[in-house]
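Okay, so here's just one chain, in structure tokens, the form predicted on its own.
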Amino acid sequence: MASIKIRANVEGNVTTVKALISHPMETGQRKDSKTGQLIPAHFIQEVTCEHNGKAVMTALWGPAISKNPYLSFKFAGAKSGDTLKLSWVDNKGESDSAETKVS
């Protein structure tokens, strides 16, 4: 199942990002409610989206992250067609990616 929901729409010469990551986002500081036990940490580390293949946005995460993150941001120079990729990796060495052409 894909993690990822995005979507880009550019205006003039500004693209806007979208993305919504499915993810549980542990601290590792949480207990399971039935064993009383630290449930592990399992977050995001490294969000990157690429243009073209260009690296245009880089985010370093942690574990203070909400479960499931919204994630927008924009930038210049896109045109309606182009390629845009979106990936992650987690403390756990998971990863995902999804494209998407802007709009």
The other form holds:
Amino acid sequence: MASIKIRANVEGNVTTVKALISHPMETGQRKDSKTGQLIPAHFIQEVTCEHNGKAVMTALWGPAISKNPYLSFKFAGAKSGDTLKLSWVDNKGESDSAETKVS
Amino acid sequence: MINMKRRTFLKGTVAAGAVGTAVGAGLLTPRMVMAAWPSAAFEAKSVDSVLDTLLGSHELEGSDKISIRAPDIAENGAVVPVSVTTEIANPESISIVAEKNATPLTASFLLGAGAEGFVSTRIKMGQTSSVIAVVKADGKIYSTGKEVKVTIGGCGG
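Same protein, different condition: the form predicted on its own was shown, now please give the form predicted together with the partner chain.
Every chain and every other molecule in the complex is listed next, the one we just looked at coming first.
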């Protein structure tokens, strides 16, 4: 499952990470237009980004994050060629992770 | 007599086995694995109770060191881009709260050592409301808000 697109660019001492995840992010409040049944909630709860095995950012998300979530943040201390790992877990226990090199 | 005891013994063993399996299955549900996720804060219905459960207090200190970038008018409430930048030193967390959503807390970003005070994401908004950025640093809670007009809500439908 390749659900994550991630890019990390270092400028000076600061690395900017941008990530796109494909996920339905169902709130549990929406109804199926054909059956009228509520669509069960299905959303990412936790996103973690690790730089050389150390967590630099943990995002706790609720269902109010948009479908196919976008996430960007910055951190200091990485250099070009370092490995960044981004992983997520949703409320059904599904998960995925991806790695990228800082450029 | 000996036979009778053997029966009882077997029954007992089977029952204990079944209980053991049930406990094992219960421990493996996703909710237990995600114990760190603050479900009470995400289910809270008002901004004050969100902040109380998430950060332990709802006494906010207004700060001009936080800037929040979001559109003045969001045509589609399902996708509202929000960026928060703060110059406060050593921020521990940045939370984004949409005041009039059914459950106001949208996201909380926990920043590790070395993280800069910047996060950007896209949130859903049910109706026109103010978006509040809450930054926790050195045990204090700072915030800044911005009004976003929503033409089409993005939560129900």
